[in-house]
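In the block that follows, a single chain appears as structure tokens, in the form predicted on its own.
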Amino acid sequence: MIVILHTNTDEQSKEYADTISFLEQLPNISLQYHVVQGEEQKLSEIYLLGDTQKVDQAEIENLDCVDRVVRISEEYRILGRHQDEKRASGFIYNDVHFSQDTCHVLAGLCAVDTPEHVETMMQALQKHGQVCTRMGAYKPRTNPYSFQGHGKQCLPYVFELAGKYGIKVISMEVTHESHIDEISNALQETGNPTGVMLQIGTRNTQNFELLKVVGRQTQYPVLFKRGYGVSLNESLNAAEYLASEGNSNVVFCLRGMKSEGGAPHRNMVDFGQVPVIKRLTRMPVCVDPSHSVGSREKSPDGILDVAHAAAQGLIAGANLVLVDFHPAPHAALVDGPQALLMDELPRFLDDMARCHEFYQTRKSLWA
């Protein structure tokens, strides 16, 4: 069950202490507290955790600061939207709104390699009017003799080439607990001239002991990758071990199932499951459309399969798209031959405006 307080309630009120003190005498119930931080206004919900079947649903809305309550319908009782078409969704962060309304485009390197090339790239981004970026520093691969990625080493002149050029935002994936702490030193080091969403790949969807960590911290947001192998559902409840921890600032975002359904393709592109996640629940989504082709092929009207599949998820409602580019893709040192050219960002960037512009189109249609 979830008790939602009126907006902009203040916690030093009488009010407030006295509907917090009839929660907490409420038997066999323990309260958990999250504070989503929209554009202009403050929420704060309380999720009741136990046997609330018992619970005088009325009697809470009868509360002085309760706005509503909202009765748990999807396991994952925190990201979950409960039917409840009023909960807000998303967060901001850095001064960047992410929601289920936004739209952003994350382009970038899958895997840093030189400061040049990040360099290159976060002018380009720049000129461009883009605030995010990705860049890879902690790379998990299939084959242990991979490059693995830089590390903590190439952290500051990331961070303040991302300062120089007006980048807000870096989707940056984490493989250890320790990496938080690098990239936190790092930030500090450099003056904190950016900010970092820490990204969970792939292959760590069902890694619950780095979620919990992840979870526990609220500095950073995330932007949580579905498993390549594992059912919607189950990626869905792991994305619930963030929350569960409290921080429910997270991005979900598909990235492609594992199929030989999918041949030609790199994975099986699943960016139709764009509206069954916003349904269900209030996390912005995105699409990963780099890793779900996994090359630079053209169909014959001369688009690239790429920006087809990143089409399909905008036309969905996805609100972000994760995209790999790199100025010398015959130089990556990971995943080069799917790398888009510097060349065509400006049409990709422009045809993804154009895909939002007529998902709003097509929301107005049906309004």
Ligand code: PEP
Given for the second form:
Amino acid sequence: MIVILHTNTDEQSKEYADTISFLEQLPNISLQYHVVQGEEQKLSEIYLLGDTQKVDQAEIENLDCVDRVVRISEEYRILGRHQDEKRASGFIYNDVHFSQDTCHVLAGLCAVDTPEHVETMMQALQKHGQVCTRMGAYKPRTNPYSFQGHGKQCLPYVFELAGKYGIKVISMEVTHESHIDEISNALQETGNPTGVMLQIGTRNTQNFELLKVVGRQTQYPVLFKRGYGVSLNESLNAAEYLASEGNSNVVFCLRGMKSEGGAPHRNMVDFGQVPVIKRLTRMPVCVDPSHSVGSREKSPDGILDVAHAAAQGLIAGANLVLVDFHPAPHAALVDGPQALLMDELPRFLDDMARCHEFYQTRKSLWA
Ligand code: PEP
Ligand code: MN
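Having seen the form predicted on its own, can you show the form predicted in complex with this ligand?
All chains and molecules follow, beginning with the one already shown.
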């Protein structure tokens, strides 16, 4: 059961103290506090855990600070929407707001290779008004002999260049808990010029021990990728591991499902499920058209399959697009064949902005 307090409730007030003492004396119930920080408002939620069957919902709703009470199911306890459309979603990280209403493109290198390529990418992003990117330093690879990413050695220049070009959030995959410390150390050593969103890759969707460690820290939000071979329900439960450990600043990312049926695309594009995730949970939803489509093929209309897939996601209400770009795809060490080119960046951004706008139009059509 979740007790949602009125927005901006003053935690020093007598009403707040009375509300808390009432909740504390409920038998066989323990309390867990969550604060959801929206762009303008702060929302406090108190989770009643334990024997909530006998709790009188109306009595709690009558308390001074309480806006409403939501009975929740066992699944996705914290990240779930629980059929309450009014529940706040999202978070602000490093001055960037992510929610089920916002729209951001995270264009960047699948894998960091050279400082020159990182700089070219970041410079182009700044030129086109972007403050987010993706940069892979730790790469999970199918083949043990393939390039595994430059790891911690590249972090200082990646972060410094991000700072130089006003990039505020870098989505960066971590495959081991030690990577979080390496990222923190590098950020500190470079004077915190940027921020990092820890990415959980599709291969680690159900690496529960990694999820627990990433969930125990709240310094960095998480971009969590759907497992490419498990059900949506299993992936959402896995994301809940992060929240159950304390970190509910989670973006859920669709990236296509492994299936021969998806061919000739690398994976079966699953972006039709964007609205399903918004209905079931409060997480902002991301789509990754690069790892779904996996190539630079285009259709006779002249539009790349990657742009088509991303557009499908945004028109269905996606809030982020994670997409591979590269200044010299032939020289890229990972996923060159699916990278978009630098001169395609402004067109891609324009396309995405229009798709998001069109989603807003669709929303008012159906209102
Ligand atoms: C990536 O985004 O770099 C990546 C490896 O993606 P995925 O985990 O979806 O394969
Ligand atoms: Mn990749």
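What we label the rigid core is the largest C-alpha set whose atoms superpose within 1.5 Å from one form to the other. Everything quoted here is computed from the prediction, not taken from an experiment. Positions refer to the first chain, counted from 1.
Asks: Is Ile20 one of the residues whose Cα moves 2 Å or more between the two forms, with the core superposed?
Replies: The answer is yes, as the C-alpha of Ile20 shifts between the two forms by 2 Å or more after core alignment.
Asks: With both forms fit on the core, is the shift of the CA atom of Glu344 between the two forms 2 Å or larger?
Replies: No; that C-alpha moves by less than 2 Å between the two forms.
Asks: Could you check whether the CA atom of Asp10 moves 2 Å or more between the two forms, using the rigid core for the fit?
Replies: Result for Asp10: yes, a 2 Å-plus shift.
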